[in-house]
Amino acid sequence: MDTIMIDGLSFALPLFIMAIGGIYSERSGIVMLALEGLQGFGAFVGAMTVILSRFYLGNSSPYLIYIAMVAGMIGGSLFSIIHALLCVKFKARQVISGVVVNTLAVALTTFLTSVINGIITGEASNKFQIGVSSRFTVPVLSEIPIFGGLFKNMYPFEIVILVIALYCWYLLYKTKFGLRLRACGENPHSLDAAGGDVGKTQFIAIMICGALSGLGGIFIAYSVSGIFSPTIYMGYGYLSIAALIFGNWKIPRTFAVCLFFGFARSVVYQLLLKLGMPSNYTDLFLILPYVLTLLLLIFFSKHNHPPRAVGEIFDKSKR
């Protein structure tokens, strides 16, 4: 039952922040594919990093993993300005951008990488060896029965994504600039004429949401598999992007939908274990988020209520 809780928290909450970038950018009025490509990039600056802070920090330093941290977002949100660039300033169709971004960080990511590792090691892999982050437990709260598990072998970024979202959740529900953020996906030229500029807040909700996504990355990279390639995250944007969909755009809800995908996968995969199948069984069940995805689309996508200026492009001349 441990192993269950830790692996599906250490699952579910790097979902979790990314799923909060995406719902920043919807909810400003902008639609949001471009998750996986702002993870991956995010992530390939935190691990470049990394492999370049070892030289002066050495490689068992407990800096490393922060400094990943500062990286990955700077890294997401930085490489997110193309996408606002071409939906905010250009007007461009939302969901071709998105799809641009992702393809863009594919290549650009495995080029980079492998041109990196020919300088520093003569081997043009497309793989930085990062390692796996160290684990704590939490005293007291982890001797709780059943619920114990969720406070042993810790990451350190579990706290940090927990704490980042309880502000998120702050900054769009309770502060006067996530109020034009949500004015925005709903009726952005009632924003416009109280005086509000919707293409800065857009631009700045799309930028939120690159840190966010790069923040994301660079924590399944360093819990996943201890390397940085350009295959590790596939599937876990979109994989976000479906959370947020049923979480109907809130925060706390996206929250629940999140923990279920970690709690399924990793529930499968224990239960693989116990009865020995091989690991190309093993394979298959893990697409189990991603049937479930399917499965809630079906029967769910009926009851939701996205923001209604979401993937429309702004005109002030229509106000």
Second form
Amino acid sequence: MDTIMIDGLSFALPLFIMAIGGIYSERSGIVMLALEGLQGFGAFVGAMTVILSRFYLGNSSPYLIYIAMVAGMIGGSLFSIIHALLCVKFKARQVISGVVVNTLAVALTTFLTSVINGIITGEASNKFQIGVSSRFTVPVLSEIPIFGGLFKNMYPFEIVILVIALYCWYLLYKTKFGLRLRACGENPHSLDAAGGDVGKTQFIAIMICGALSGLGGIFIAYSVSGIFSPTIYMGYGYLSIAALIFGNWKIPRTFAVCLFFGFARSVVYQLLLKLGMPSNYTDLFLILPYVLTLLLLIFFSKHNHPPRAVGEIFDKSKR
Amino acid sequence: MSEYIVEMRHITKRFPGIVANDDISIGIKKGEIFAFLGENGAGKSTLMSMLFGMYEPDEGEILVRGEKVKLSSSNEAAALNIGMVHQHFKLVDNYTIAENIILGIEPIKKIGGFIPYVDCKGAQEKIRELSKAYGLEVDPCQIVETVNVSIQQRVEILKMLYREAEILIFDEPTAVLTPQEIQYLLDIMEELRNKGKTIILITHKLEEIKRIADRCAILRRGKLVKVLNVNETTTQEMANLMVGREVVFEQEKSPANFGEVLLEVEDLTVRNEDKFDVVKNVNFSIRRGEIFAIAGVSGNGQIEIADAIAGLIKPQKGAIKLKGKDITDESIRRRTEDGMSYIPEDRQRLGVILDFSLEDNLAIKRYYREPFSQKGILKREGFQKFAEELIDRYDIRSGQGAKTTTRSMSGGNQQKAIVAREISLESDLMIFVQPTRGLDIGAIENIQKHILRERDKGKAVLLISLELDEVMSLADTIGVIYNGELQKISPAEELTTNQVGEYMMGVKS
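Complement to the form predicted on its own: the form predicted in complex with its partner chain:
Whole complex next, starting from this chain.
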């Protein structure tokens, strides 16, 4: 039971923070298919920083994890500038730009990893071995029956993500910036006529998305998998897009969806372990949660409302 | 300081291939309602867009409150207390009215002195006060998409007042409103003037100018024709100056000559998406050589009747018979081939494909037949020849002839193209829905002439119009719809305008 809780949460939260990034971008009117590439590039920059920092701080420094987070976020947001420039400045097709960012991220990070490894160790491996960050257990809360598992063996990432998520919700719904951002996604002309800067708002939204995706990426690399390698591109980004669509572009609902994804996956996984099936069958059964998602999407899509102007290229003179 | 609050001197603005404003000089006094009158494309919107900072003039200068200004963005105009209600509202549909009004100048409060948030409560209070002061009733907590256009327009006006605008520009504000709503808006504009605001009204409707404007500038093809004191002129004079020739308001109508019954509608009931009956047990018939007009306030089911007959929506029950044949379940193409033409209300969405060329749009109901195609392959020469013929016969004006992209044509010429296409089908039944909405006098005259000509050729015409004047001057038979039911069907000469109005409001039955 505890394992289900622990694994579920550590799968759900990186998805969630990436999905929030996607929500920021899409609600500002920019289609965001680049989550996969952004999380990968964020993870790459984070992992590289960890490897390099170790020379100075040693292998067990408690600061490494925070350095990794900051580096991951910076990496993700820097990489997202490509998407922002293409979509906002050059008014390119947003779907195509997203795909470009994804492909570019895979190629670039694989190449750079080998080069950097070559310089450091003399061996051109495409992996950064960074290990798993330290964990902690919340006293008292972890003693609660059944749900206590949620508070055992937590990664520091998880707390950071929850705090950032809460702030993101506040920013989007209660502040001036959020009001303008959502206006961009619904009717950018309204903001333009009211004297706001549509391009700037969208640019910032995309960079926030990059930072959040980068955080999600380094979480996965530094906890669940323990390495950075091209296997980081296994569809987390696309899954969080599914989560935000299913979550109707709203943060609280997307949170619920991510938890559902996370726990459904860990429950199925534990069940399969108990049944002791050969591994090629387990892979097949692991798609169950997604099949379920597909079915649910079919039923719920009717009531979903994407931002009205998402994907529309904003042209001042068009009325 | 000069007597004018806004002065534009020798303004010239050119767009590729066209001079939109040609050496225009004009002065507007504080506290007056100043109207710009002109046909579509006469340059009135361009001129005012320059005052609002959306374009910069190529030549000439603008003075506000006696000082020379350079306006290069709408922010700069707003800083000079100039506000504009655009023809197409710029609202966020799923925001509340209050959120829409404060967007761009959000009032900020801080939790515990340091976490900022948008103060919606305070804004709502301020909006309530404003709305009371000017008689602009709105509930600031309502979501914009749940209120009607008239209220959305009030939101746009409140947006200007919230920004403390002193000079208010209205761009064709009545185009989207019903007669009652127009009344209300004109009252509001007078109220605003009485409170000391300066109002600039862009329009092509003469009655509005006659009713509220103090002075009026008439523009034709980018040139200023004349500035008139409204109470010293007549609508006829304004119309003539605007079009540049004598305008005929009342169409000459020959006596009716009815033939056999062509269209029969029996017990028609139409249900909308919310499972609500918008048309209830409607019965009527139209004969050859007859114009049957349905009069009614917008949203009472008249559009749905036309859509059901044309096959765009499936009726809940009832039958539609064309020349005695039941067509209730037939496809739209079959109906067209059986002899039905349809001029829809929303011409840009249902009437034409905006990004297609004019010749493609003109052939779009017949492209699969000769001379437009042979054995499934399109014959471009056929398209072009046909288009050129119609362009010539119906005086459709377009930049590059048959190859013009329809989007670049004016609304009046798009409508002329649709009418030309539908008439050229030589159908026995012609359905016109709001055929002259948003058009200027010249184009209205043209379209109405065609409607009468079709009737005289022995076609049956179903006319659906919100303009009571149009119904009264064209119809042979009038059916008045209220709340989805036909209240009254009667020969036109037996009804007065007032009586029709009463049936429309459901007062009389």
